[in-house]
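Take a look at this one chain, the form predicted on its own, written out in structure tokens.
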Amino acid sequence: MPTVLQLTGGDPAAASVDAVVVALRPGEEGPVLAPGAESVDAAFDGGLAALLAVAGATGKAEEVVKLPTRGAITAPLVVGVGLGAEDDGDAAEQVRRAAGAAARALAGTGHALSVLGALDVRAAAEGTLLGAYAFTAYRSNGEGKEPVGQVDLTGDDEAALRTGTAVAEAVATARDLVNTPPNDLYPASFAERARELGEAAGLTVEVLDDAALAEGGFGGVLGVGQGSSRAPRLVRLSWSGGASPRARVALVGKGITFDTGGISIKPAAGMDQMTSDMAGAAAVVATTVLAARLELPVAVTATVPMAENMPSATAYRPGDVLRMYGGRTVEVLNTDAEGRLILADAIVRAAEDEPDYLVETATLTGAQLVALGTRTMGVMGSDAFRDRVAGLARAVGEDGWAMPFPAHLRGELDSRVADIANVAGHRYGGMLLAGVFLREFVPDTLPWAHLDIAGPSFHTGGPYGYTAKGGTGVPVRTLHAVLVDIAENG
């Protein structure tokens, strides 16, 4: 079952609980209470921290110790949890990574109380589920602890833990579709669990079979998907806005189910990471459902190509010329250049609706990682708008860094034969060079931003703060400040 949350006024010292988070901080002499714990601390004669120093806490970021109450206060086990320096790092991220530290500590008790709340709700909120969050379907074995049952946060802001639980849900729905297994999520059944959750939440739902996509000449995705047993499609999910929206956004987002690299076929070690190549594709159709659950005044639009790219008799081929949505003619070079092939269709496709910005993201080159490692994504596209999201990636702690479009890279994806390349003829500036791949398809005024999330969208290490092994959900959380900060900007 999923963690539930509430707030609480009520003494953290006299809670019926099994467990009370506090929050520490390093200090000269040790570890420093953070504010929130005072009656706790009181009941311990204003010892608290000495206590947990002799446990070993010291107030690093992350940190997770527990101590026994010894019948102190009402509930059995204090938590302690750090928060680091005060001047190292956003003071929400710092909130949020200790709420998910200790989430995931409290794995397998029923209901605990935090006062990290007092620090910041929708942090904490956030911070705690995210934390919490496992990915179960598929173990028969029960092997695991469940998730922490009930966790109160101290605090008396409802709106602040109303949108930081909508927020943390949706980051939940995008972790849950990168974490399903290619054999269950495949084009057609990815549309429809898209289906679902669209219409559920209200939105105008439109799916295009592989029909639909011949007609309607959407060459980039039917090119990708031609190798595979299981068809292609195009999913639209739309956001009216409310009554009166105050700007049209256009999303979109790479849905490759599984990537073999198709003719071109990648190294068989890591392949099986490839099943989040559609973590793009997640977080847009999670941002999508999540503005209308929070009836954000901006309409949205999701414009989602979804295939899987493999090799076969009917595979598409290097050396290939497709004519994609729009009528432009690309000369494939790799097939593993596959999802600047899809997004192309559909960046053409979304921006016949007029909207006011575009965002798409989308795991899109291993030349990300090279570049800005396995957390920071890369951020391209017109200058102004670039910088504004990669400033709103940072401020949600997704960290996002703005990145160029040097004037020569265009001459780089000249083609022999058709109006551009997928790829250049060499490996450097990778990342870059995908992005200007895709600015040929974006029109010359509209705002727009490309989002390369190979690395930050998919964790194969241990977990660490609010992030869990695998799908991250990444960049649900920067989308969704990119919505807010449109509503209320402009």
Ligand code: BES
Contents of the next structure:
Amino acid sequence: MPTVLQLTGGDPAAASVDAVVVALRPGEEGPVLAPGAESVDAAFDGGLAALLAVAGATGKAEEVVKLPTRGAITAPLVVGVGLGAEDDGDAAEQVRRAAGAAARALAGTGHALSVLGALDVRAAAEGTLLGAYAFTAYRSNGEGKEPVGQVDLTGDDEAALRTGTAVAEAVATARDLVNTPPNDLYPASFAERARELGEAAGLTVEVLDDAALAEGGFGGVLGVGQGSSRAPRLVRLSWSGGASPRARVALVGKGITFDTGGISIKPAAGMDQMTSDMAGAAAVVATTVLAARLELPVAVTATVPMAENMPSATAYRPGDVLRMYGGRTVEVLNTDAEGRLILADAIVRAAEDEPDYLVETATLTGAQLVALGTRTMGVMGSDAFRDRVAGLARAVGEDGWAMPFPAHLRGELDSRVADIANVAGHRYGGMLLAGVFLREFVPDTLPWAHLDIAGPSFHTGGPYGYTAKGGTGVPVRTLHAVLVDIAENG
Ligand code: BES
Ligand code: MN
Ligand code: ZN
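Please move on to the form predicted together with this ligand, as the form predicted on its own is already shown.
What follows is the whole complex; the chain from before opens it.
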């Protein structure tokens, strides 16, 4: 059962719940209670923070300390969760992570009340729902605790609760798609799920199958997909933007349902992570559905290429030249640089609609992980829009950093036989080279951003904040923030 959220104006000390969550920050002489916990503190004669400190609390970020109340308040348990110091990072992200840590600690609990809503309802809602997220579709033994059943958040801002809930649900949709294994999520089944999600939200849906792709001349998607027994697809989802949309935004996301590398095959170690090579596509589908749910006044069209990159007797080869949608040619020097090939087709198709902005996202390069680590997406594109998107990524707690396109890189993709090669002859600046390749297919005057999410979209370490192992849903919150920003500022 998914976690239910609601707002409450009731006294946390008198609430008939299984646990009350209070928030702490570090102070000079031990942890200090954040606003919202006053009545609970009064029930402990003003000594709640000191008692939690005895149990080990310091107020540092994401720390969780449980304290039995022995009748001091109605609930039998107080859960103290750390926010970290006020000057140590973004306030909303502190609330999100604390709410996420609390939600994970509350797994197996029926009903809780959280005073984190008193700090920020939207952030508390997002953090709680994302922290409670669990992907259990493939567990046959019911192993693992149920997520917390219901959380009442202190507060009265219903609009913030609605937005936070809708955003968290979109993130969960993207996580579910990424977490679905590649034997069940392949181009045709992914396209079907995208269709169902889109139609349920009232979107216009178009799915091109392999015959339609051949008819249309989508040489990139077809080339990458030809080695698999599961044929590729191209999905288009459109939200009208309502009666008077402020702008038109094209979204494009890489949908490689599994990336073996193809004939330029990857090493076995870690190849299982390539189940997440459709995280960009998942985020773009989920965000377009979210735009419709929230009736954002921007017209959004998602163009989503889907293929499985396999080695086989029918696979494309190093040395092949592909004729992309729109007519340009690409020499394939490495079949593992497949994302940029399917994206080139999708970008050209998306640009035909003459959007005002193009945002494209992909698990594109291992070089992103080398350059920025596992949690910071690389943001490239046209200078001003790139910087705007990178700033929005940081503002929503999905870390992003702007990256350059040094002028000399384009020459390194010169091909002996075709208009461009898909890789250079070396590994330096691999994330940037992939972006430079994509730039060839973007009209010069179109503001565009390219988000390389190879690391941030899939978490392999232990849980932290509102992030568990597996699909993270990055960059759904960034894409949503970009749409909201464009709706407000053009
Ligand atoms: N899907 C991978 C990139 C990737 C790597 C995503 C690690 C997530 C984690 C992509 O298709 C790929 O294989 N890129 C190559 C490009 C190279 C051949 C130029 C890479 O990064 O090694
Ligand atoms: Mn690859
Ligand atoms: Zn890939």
